[in-house]
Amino acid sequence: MGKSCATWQGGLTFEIDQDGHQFIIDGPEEFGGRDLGPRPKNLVLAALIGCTGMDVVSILDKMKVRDFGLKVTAEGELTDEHPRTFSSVKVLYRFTGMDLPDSKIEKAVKLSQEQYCGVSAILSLSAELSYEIIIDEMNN
């Protein structure tokens, strides 16, 4: 079970204590913030790529795929009307390495997106989720 606490620091700034880890969230200056930390909605994207990234590396480890690099990014489109929520989110998985097994990578990503990632499951209730896999083969 997770636990989070937000302590107001003035303006739109809050110090977050999440499971014993502290960080700042804030708003942009044009809305009264001081731009001291990430925006709350964008942390949803961070949660998504962290969740699915952890799934994918764990699944690939079980498949004995270990020698690779992975960068996961996400971009979300917001609705025009309030409350502004993500209407769509695209996740990009970029793998780097030598002789990477395409089929295992595709299976790991699909399992994460469709079965294991709880953040994907939550977001899929209100947004269209899609993903793309890019494999950059490195040479000796």
The other form holds:
Protein chains: 2
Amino acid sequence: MGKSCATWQGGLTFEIDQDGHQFIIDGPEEFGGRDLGPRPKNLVLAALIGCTGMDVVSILDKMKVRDFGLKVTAEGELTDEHPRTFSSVKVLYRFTGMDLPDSKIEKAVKLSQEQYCGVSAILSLSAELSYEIIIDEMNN
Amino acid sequence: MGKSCATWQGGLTFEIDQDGHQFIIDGPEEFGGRDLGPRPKNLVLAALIGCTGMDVVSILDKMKVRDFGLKVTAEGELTDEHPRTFSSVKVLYRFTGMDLPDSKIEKAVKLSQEQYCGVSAILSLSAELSYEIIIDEMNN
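Starting from the form predicted alone above, please write out the structure of the form predicted in complex with a further copy of the same chain.
Complete assembly follows, chain above in first position.
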């Protein structure tokens, strides 16, 4: 069971209460918001990269791969028609570190995308989902 | 185009950078997290109630209905199988105020759910989505 609560604060501002944590979401100024927090629809992208990111670091931890940096980015194209959904989403995993094991990293990402990441599974029904892995080897 | 970036902070902690705002997401302690922020999958529910909540207050504003309180709550049941997605999501709109126009409120919610809310449209492909409206009339 997951749960989330949004309390209106005037304008387009809502306070979200979720998992014991509070944060503000808002609309941009050009649509009458005050930009006090992120946009709700893009939170779906944050959910996606957070969900797959946690999968990937957990799977790599089980493979004893722990000494690296990771940034996961998602870019989503929106449909023109209402209701506006993401028509395509590109996820980029950028790893940094020394002597990183490419095949384990690729396996961890693939396991998340194909078996574990629930948000990817949700989004893939409405959006064309693709991903790319970049491994930046740092010099000694 | 929507965009979101997650930077790994160790453990299961990621910092999200979205729409110029930063916030932390994390896993619960029983799964090796430090509970420094909300869970990523439940952010889909926050996206849902934020998206439809902003629709509803915007539509009611156009109908000159402005003097009310609103809490929107979502509860989602998860599947047992991986990838774990929401099998059903119940959205509750709770309005408070005096002499609230029931039919305008119902129309605003219906317009959001059926025509405007992109996150509802995304989620409805994988989850059974339902909603309820409660109007709490305050006494003078």
